[in-house]
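The data below hold one chain only, encoded as structure tokens and taken in the form predicted alone.
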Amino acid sequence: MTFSYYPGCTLRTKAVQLDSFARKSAEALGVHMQELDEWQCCGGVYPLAKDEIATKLSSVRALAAARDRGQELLTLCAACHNVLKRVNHDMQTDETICDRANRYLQLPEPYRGETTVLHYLEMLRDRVGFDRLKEQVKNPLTGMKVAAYYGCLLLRPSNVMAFDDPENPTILEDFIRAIGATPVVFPYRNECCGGYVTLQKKEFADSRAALLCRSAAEAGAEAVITACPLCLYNLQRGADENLPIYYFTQLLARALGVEEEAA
């Protein structure tokens, strides 16, 4: 099972572990992640202006490169996934954006949204299957109570992302069960951590993160997992020393017995 892989900039700097644990876990599951050649930054934030084409072009290049390989495009960072999925939707549904992007890029074959964009969690659920994942677990995290923090970017806008139910998602809880741990559902698991105002309104972001972590701890969580580097940063600032915050890939690597190799 082979996918084109778009890592994104943060997985080369502050979020190296999100990437390394994912790669080693994929190897253990027989999944091949073929990194795209010469990928460029997705921009980190989806541009809302209809006439903003330039900042979408790097995403179109990545999507077209996966198309030309005949592969689905695998993402890992929640922000990159959000941008790539939404730009792909634009190329499928907005003729003006599609035409302007293709005229600018002058690709050998125009790109019109042919690529399927999958987040790593979707790959585990829809391509590998959580039942098969459970069979591959060597070190089940039995008894560990884990809260899943979704945040904003994986779920919204729900009509485009089509990732899970935006109000009552289950994919991370199903993942937690597959690796042998016990999922803890808490009220703020799909609320914003204050991510994009961290620099401008630091105190507000800190208060949001503290609220989320307190909610998870009060619900009985012994740890929290996330797929977003910025969410991890904020939650680590808001949690006390008794509530570790992990990338979901780290617990996956631990359960598959490859954590030390990936660290």
Given for the second form:
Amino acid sequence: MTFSYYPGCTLRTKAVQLDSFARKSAEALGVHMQELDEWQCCGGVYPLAKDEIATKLSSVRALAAARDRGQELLTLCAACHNVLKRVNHDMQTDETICDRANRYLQLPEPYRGETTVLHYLEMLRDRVGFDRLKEQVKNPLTGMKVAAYYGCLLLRPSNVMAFDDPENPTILEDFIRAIGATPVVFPYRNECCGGYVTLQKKEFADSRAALLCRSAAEAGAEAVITACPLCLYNLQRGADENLPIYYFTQLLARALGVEEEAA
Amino acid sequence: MNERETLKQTVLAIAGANPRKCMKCGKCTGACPAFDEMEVPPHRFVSMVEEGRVEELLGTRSLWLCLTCFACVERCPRGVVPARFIEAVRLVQVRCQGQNHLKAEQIPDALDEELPQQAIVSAFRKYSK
Ligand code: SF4
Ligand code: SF4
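Alongside the form predicted alone that was just displayed, please also present the structure of the form predicted in complex with the partner chain.
All chains and molecules follow, beginning with the one already shown.
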């Protein structure tokens, strides 16, 4: 199984671990992640304004590059995933945005949303299959109580992201079961961590994160997993030393026995 | 068209959404993680845009506190997309000369060892032009 892969800036800098654990785990699962030859920053947040075109172009370039290779486009960072998927949806459904973007880009072949954007978790669920993942697990994390923090970006808006039920998602809990651990469901798992507001209003973001972490700990979690570098940052600020926050890929690598190699 | 109406139409065009669909149920505000820090919470924000009171919304904390988390959007029973109006008013403000809410000079002080690049890029997208 081969996919085009869009890592994004943060996975090259502060979040290298999210990426390296994912690549090693994919290898172990027989999945080939073929990074795009060229890619640019997605901008971190989807440009909501109907009249913004330039800020969507880096996503369109990445989407078109995957289309030209005839591959599905794999993402890992929850923010990049949200941006790419939503821009792709615009290219499929908003004629004005699609036409204007194509007029800017002048691609040899216009892009109209042909590419399928898949998050790494969706790849595990829908392409590999959690049953097959379970068979490949070498070190099941038996007894470990893990809370899945979804946050906003993977789930919303659900009509576009089509990732899981936005109010009662299960994909991460199914993932946790597949690697042998025990999922812990907590009430704040799909509430915002404070996001980019941490840059300007630290106290506000920190209080959000502390609330989330308390909620996870009270539900009995020994660890929390996330797919987003900014969530990881905010949650780590809100958690005490008894509640480690991991990228989901680290626990995946641990279960597949490749954590040491990737670290 | 008077200035007030022009401003409203600009916001509606950027937002690409219709505030008249709102039935003022307040569910968006109930879902909003930032509502109690905002002087204009999402349900009132939508109403004020509909009433053409955009001028009063400029410079409010709501513009900078909205996390674009889309909880309001997901839970609105009428498909109003409140976050789009906040985005639109924010843009009306930061697209004006000298109105950036985040300036490059502020970044060094805001940095710490662990802060991911994603936070900086996202904040610039939201707060500056
Ligand atoms: S949830 Fe929707 S309908 Fe209800 S007040 Fe908010 S915008 Fe209006
Ligand atoms: S998108 Fe903004 S207004 Fe809507 S719930 Fe989130 S923080 Fe509140």
